[in-house]
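Presented as structure tokens, the chain that follows is alone, the form predicted in complex with its partner chain.
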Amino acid sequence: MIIKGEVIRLTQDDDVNTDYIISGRYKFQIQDPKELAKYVFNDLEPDFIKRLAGRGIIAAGENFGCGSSREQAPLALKYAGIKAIIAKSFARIFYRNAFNLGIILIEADTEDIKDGDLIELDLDSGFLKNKSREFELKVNPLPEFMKEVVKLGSIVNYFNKYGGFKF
């Protein structure tokens, strides 16, 4: 599985929240996705949609999604175009969140990606491409369980297909 993409990076890299992400008083007053998805980042730099202009991969440094566990925050990420995150680390609640609905979510050394940088990701060799800067890194290859449910979309596309977790 090969995603590819370019580049955001955000002006804060460590430590961004979910309330950053999308703020508590969006996600009460918004309830459709795609609506909600203009909203993401929108405390943190509200010029932000525009910035994003389509791109698909974020790449921020540590803790990417810490704080509540509010599912609106990967989902209007994903409603964003967000197909993939790469992070130092995430906060586990929202790694959970964003896995259940298919963005995928690699750990690895971000230093070196800089925002527009041509990124692609092979997910079963478990490498990351930086065309831009014609470097690349091994990160994890994700579990079985996990490939499967980002192939399927969604952890509840695998629920529906195994009646159950697999492992």
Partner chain sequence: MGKTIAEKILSSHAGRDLKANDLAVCEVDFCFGQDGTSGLIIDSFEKLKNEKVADKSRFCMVIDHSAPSPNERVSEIHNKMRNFAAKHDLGMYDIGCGVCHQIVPEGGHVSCGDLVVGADSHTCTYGALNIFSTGMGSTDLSIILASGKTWFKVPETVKVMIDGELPKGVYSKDLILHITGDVGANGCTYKAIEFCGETIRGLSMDARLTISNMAIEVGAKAGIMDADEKTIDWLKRYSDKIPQPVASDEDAIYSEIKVYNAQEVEPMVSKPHTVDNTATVSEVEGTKVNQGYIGTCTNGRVEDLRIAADILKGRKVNSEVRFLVAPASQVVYLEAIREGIISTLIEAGAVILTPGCGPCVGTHQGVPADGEVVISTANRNFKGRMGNPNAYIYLASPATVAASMITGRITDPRSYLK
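For the form predicted alone instead of the form predicted in complex with its partner chain, what are the coordinates?
Chain only, nothing else included.
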């Protein structure tokens, strides 16, 4: 499984909490995930959605997704078109919620990944290739179960297909 895309680097690198991802004033008022996606990172970077413009990979620092454990944050990211997030570390509950919704999360050293870099993630062999800066990082390959959840788009789709866990 290979994911390719252009990176959007956040202006705040570390401790990006779920209230930065989607503000409480939106996550409790808007039920439609497509509408919610329009307000991703609105408090942190008001022009984020314009800057996103078709990019599908976020690069960040440590502790991405800290804060509340509500699913609206990864749900809004998914509907904004985010396929993968590369960060030094993730908050545990955000990590699980994001994968349950089919977003790929990769823990890696992101120091040399810049805004606009073209990235290729090989989720089978465990390599992150930065095509813009011509370097590659070894990352943990995803387990088959998690790759299947991502391929199907969510844990709900996985259960609908298999009727339970398939190991």
